[in-house]
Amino acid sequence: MIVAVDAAGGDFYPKNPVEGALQAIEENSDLTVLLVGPEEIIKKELANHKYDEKRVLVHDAPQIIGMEESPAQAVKTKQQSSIVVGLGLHKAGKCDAFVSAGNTGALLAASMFILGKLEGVLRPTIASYYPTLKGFRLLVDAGANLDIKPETASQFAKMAQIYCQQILHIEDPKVGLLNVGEEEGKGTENLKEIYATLKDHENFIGNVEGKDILPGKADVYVCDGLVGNIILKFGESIPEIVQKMIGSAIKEMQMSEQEVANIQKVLHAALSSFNYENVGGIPFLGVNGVSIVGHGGSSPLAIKNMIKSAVQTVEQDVNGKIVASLN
């Protein structure tokens, strides 16, 4: 298996790019990796590695997409980027996946232009791992769709439930809109018409709330991309902002050093779950190929983690499976 990596993507590249595709050959011994970018600052950073050359490829893509440029300006003026360049590989089959810790909107529009559809696929939808009290569960749609049609709702769930299955290990992943309350009149009349079409969805459990996310009530959680996106980066500050609220408190306790360091231990296992590193990154369903992004600041093992991610998708045929379940 081939998996291309955005070397040029994230805040910190080439570097943690080419640290974590050298870790994913560690771990697999039948995966070779490709690494797209600027050739001469890939080379460069290779030099201070030992890796096995037959496994690790390079391709040179010369332009770099920002973080923060337009998406839709920079697919279309910047096509020897590394994402351009990466995706058009896929797409020409040269490789089985396309990862990338850069810009999400560049990659996302490329993805849908470059790679397309896949059949009876109505819209691609990104979907969001978040930290739940059984462990990660999905969030979909996490910001490519601020606005859903019920029958795009449902496919997004079938679709969300189709990963969870195979990515995640859930048996039979239970499926929850979204809403301001439990009962089924609740909402907007567009959150109304979409609760009609999820009903007879198979596992649908209902309306769910912003309480019931947490706890791990669903295993999908349907919403449009407005919503989705707001609890997301809700979810991102979390762990960041309870450090900060348990650091002000051991001030004013003016705890011991020990203590401090028990504070710590037991503060790192608890928000562990949090951590997007476990992860590594988000899929963009419904594309005809296999596209995910990370986090801009992506650490080495972020970036392996999202390989494995690309790997495990492609081994187990998701995409065949999204549209099997579409037909």
Given for the second form:
Number of protein chains: 2
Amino acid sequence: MIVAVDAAGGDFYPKNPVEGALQAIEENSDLTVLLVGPEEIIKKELANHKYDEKRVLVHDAPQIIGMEESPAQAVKTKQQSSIVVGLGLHKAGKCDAFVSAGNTGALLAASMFILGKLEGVLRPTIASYYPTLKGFRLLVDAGANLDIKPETASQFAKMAQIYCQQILHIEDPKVGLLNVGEEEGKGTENLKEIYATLKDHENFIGNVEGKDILPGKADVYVCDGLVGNIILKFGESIPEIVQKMIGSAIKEMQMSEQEVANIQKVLHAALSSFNYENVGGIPFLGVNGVSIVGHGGSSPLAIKNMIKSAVQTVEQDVNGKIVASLN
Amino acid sequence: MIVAVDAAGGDFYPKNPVEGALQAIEENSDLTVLLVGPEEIIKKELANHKYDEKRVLVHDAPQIIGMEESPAQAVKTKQQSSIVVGLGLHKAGKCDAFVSAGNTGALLAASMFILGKLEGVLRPTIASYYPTLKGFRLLVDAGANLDIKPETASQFAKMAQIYCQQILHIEDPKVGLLNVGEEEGKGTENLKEIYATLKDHENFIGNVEGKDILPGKADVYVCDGLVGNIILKFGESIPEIVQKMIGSAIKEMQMSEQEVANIQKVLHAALSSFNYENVGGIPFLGVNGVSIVGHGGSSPLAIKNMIKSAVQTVEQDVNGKIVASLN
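Give me the form predicted in complex with a further copy of the same chain now, not the form predicted on its own.
The complete assembly is shown below, putting the previous chain first.
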């Protein structure tokens, strides 16, 4: 099993991708990582570490796609970037998966272009992890498809259910359609049509509302990429906001250092459910390959977990199960 | 100044609406409240209180619209309900405003039907309060218009800005368009057109993302009613979820009762920014009258604050300013 890692992606390359990759091979003795990026900086970073050299490959890709670059433009003009080269190696069968904490748009565009779609898939989709009281669940689509149609929504639900089963180990993942009310017949004409399509779907629990997400009423939340992206980024802002609110509240009260420390400890534990490091990356479902993207700020732990998800996706043959389910 | 109060609306009628109304007249000596609902139950509830009888009027409306009833159907068939009768009294000039914690959909439908639109308004809109680090701000539309067009979005922004100025006392309210990214050119074709329309708008700060809401980057967040409703209900679920997460974290640690009490006190203070009771109700902007709707679970304090918002809306001539701004 070889997983290619974008060593020039994210806010903290090459350090975090390299460290995460080395942690991953330490944890999994069957794994080899293929670091893709400017060879010189990768080797310099590797020199800081001790590792099993037989299981760490390096492939030079001298160009770097910045986090804010226009995705389509970057993919077109930077053919020697880690993203384009890494996905090319995956396509050519030189590795089993590609993970990146780099420019999300560029990774999506390049994945679509280089890997293509799985048989029967209308449109690939980003299924984002979402923190709930029950653990991480999936929000699909999280921004790759701003408009969705009934047929694509139905495929998104099926693909996310399979990922939920195989990677999150939820036996019968429940699908909910994000809407303005619970009753059938709520929402726009498009949502009503999507509801009708999902109705025959296994484990469809009907419409769910904004208040149902954090309690984890469903396991897969279906929505268009506009709603998904706004909800996703909103959720990511919660821990910092809660910390700030609690910080202000503490300031207004007279508390000893010990009391403040206690509160911080509890808060830290409570908000750990929101910690994306533990899941590490979000899969681009429906492409003919395994392409996982993480936050720009991914820590080594997050990168390690992205690699782990990639390994499981290959081992569980998620793509094979998607093709079987759709065709 | 006479404000009509739906005494048969919400989860706790007649108690909470009556108590809230009595608190409101105690606070404002120029105010008279007109309690609308089944006369018998209102009088029975009033008998539990001492109050200035000259400033509490009762108008019988024997029918009750349930919280889960189909709005259009309920308004059509229950002509003697508190909502239909109360708005009829407002239309007839017997009172200056109508507030209700009842069936939101029914209140909107009846407000549209009975009060009609203000001159120049394409579509009325619900502008919901939204908690941010800077205090409550407005989210428009919060569910009355699931699709929005550039012209309506522009009107929503203007109406919400006026409400922000006059009722929230924010001098130059900043308008942000909720989108999937900050840059111009992001989002669906419709969002791009809305952006182009808002561009010439006073204090338009461009696109804002899901993560910008809680920090209060804008004062008015423009979105369609689907996004608005999902975000609104999501936000309302946060305090309970944070409490549960902190509760679980506390359980896993060994803490004294005193320590737990301290944490609960801090948490309570921190989450008070999310307490809708302090703002009390959301205005239905663009109708030819003053119609304010609150949560079904509104406390007497929330009802009192809804009445206060209604009084301010009349006193500040919000509707006159809206008409002047649109025409």
